[in-house]
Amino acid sequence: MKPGMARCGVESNLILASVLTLFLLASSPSAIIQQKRPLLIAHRGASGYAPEHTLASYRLAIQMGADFVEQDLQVTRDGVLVCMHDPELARTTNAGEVFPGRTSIRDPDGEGKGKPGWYAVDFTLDEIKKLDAGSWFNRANPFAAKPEYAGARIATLQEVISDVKDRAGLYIEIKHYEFYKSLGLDVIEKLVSLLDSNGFKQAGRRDRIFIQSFSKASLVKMREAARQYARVQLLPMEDRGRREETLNITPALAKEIAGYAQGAGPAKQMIKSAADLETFHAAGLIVHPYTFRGPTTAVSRKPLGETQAGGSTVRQIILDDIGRYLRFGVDGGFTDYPDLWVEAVNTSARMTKK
């Protein structure tokens, strides 16, 4: 292919992803954040940078440019939602020092066999409020340690609401539905007159909220309880039977989440070409992938400088990774790294320009 042609590619693709974002959320439930470029996801705030699910990481997030930033929801005992990644604390918190002996064995995700544990469910948030939800970051990531980030707190997804405000909007991701569901606490009701109450229902409002699963019953649920909100179907599923046929792109997979969704959220991996891109933008889904940190990972994060085997520095690899995909006409798009996003970003639009 002539170096001309390439970059026609490459403008053809972003411009694609850019048109169909705007047509596909301007006709769904909500008209979501209207722009020229694929959204800026901060998976779980700036995590490459912060303590996840913080305070700090949504900050530091914004701060970079995130047009988007992610909340996992657990659930406490006395029925507050919080912002947490695991189910269980002691990933990141000093659960099992403030907490000794409260440990209990339960199966959130559904695997049979229950595991012993510090479980969110078991404490109220006044004891969740007690725990370290930073120093555990600084421990991991010397590199990147910060003094401030020891003693961060869990956040509630009010405390998020309040602080982020409309400095960007809010991607969350209902987990473990069967789970709290089994126990009789209803995260979907929960979350929606959470942001019913702080005004999100609204029309100018509602633009500010993506609602994003691996369980379809979640969503289908959803869009029973709140039409008003977008829906994105991560993949794979994690519903029973659904995993394995739910890993390849295929039309027919497109057409079933284009039932009761308006996006995918797939896997990375899982898409191989811009033809996967296409396959869902031909049911009329935006596709928001996940997650661009290169060879890092939410418990082994490398400084980016570092070089890897092949020569490239990890934030080379992160850097040439969001290119490939942009390449290929994604919508948006998970990172840990949102500056790193944003340079990428930046790099494919003065390419499309020569």
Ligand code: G3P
Second form
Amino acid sequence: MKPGMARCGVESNLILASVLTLFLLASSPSAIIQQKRPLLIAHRGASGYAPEHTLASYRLAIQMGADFVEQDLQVTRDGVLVCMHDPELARTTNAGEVFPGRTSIRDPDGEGKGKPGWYAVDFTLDEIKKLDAGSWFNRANPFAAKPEYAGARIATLQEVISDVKDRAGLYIEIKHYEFYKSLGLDVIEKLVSLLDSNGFKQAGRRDRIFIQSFSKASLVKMREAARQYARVQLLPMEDRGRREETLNITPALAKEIAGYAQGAGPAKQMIKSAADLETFHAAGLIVHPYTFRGPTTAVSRKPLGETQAGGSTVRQIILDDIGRYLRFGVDGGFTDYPDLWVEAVNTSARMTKK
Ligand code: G3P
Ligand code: CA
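Could you switch over to the form predicted together with SN-glycerol-3-phosphate (G3P), since the one displayed so far is the form predicted alone?
Complete assembly follows, chain above in first position.
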């Protein structure tokens, strides 16, 4: 080989390496790691105070200081991404009243046995928009009820993007990917197309998006489709045969997740000490545990002032719990009560200064 040809080969390798580096930098979500922390992620919006996943819930969360608002995704019959936790409409809407006789039997969790219900995927967006997604909250939680929640509508992801604008980031969960795929609805394709068309692909805006899932397979697909959006593996994994082993935090698990994601979102009970967090951090992962809401759940709320068996109020239990995990060093967390997260962070900052 002539010397000139060898130099030419080296130069083209260097050019290739530079182009590759630029591509990786341009497509990497690494800026997200530099963000303010601990990040306040409003779980289904301010869902302790307003009907989950409604615009009212997201708006209240932002008013309370949320850095990110969380969306769970479901898909309508005509292929529109809507923000709802359950694939079935009965818990949070009046689908049974509006559409009697429209039930079907479906198995979105792949459990091998279908259940009857009003599944979002059996209704067009026009039909879904007829439903009241707020009155259930007022009935279930009279102590937090507000007249304006009655008649709230299920929001599409596009409506949420347009409403939130740049006031908060979006922390989007891919749910039931295989179920929808089997019906010819590709959630990842739809999600990437929507995010890209709303300008989130640009370098300055991609760090407003986190994509989360209990399904490793979905996150790996998401990385192939759009690696510019940061990915968080929720734990324990729901992939077949992985649940039991991914209930324990080990260096091997952290290393595996770091191979395709930027963060881990464990059930908070999985983190027993700062050492568990360090296991994730040592692998380069950020950690956002879920869900800070004390003795309440989405289907069983309590007034914050109510005293519990140990003598503390619900409010104090939530504050103490958030404080404990802040001391462990979490990078953020999901909470139904964003105002209490802010209060716990401020208390923790005051105590650190002393
Ligand atoms: O996404 C974190 C947390 O929301 C996971 O639980 O069931 O509320 O979606 P879930
Ligand atoms: Ca979720």
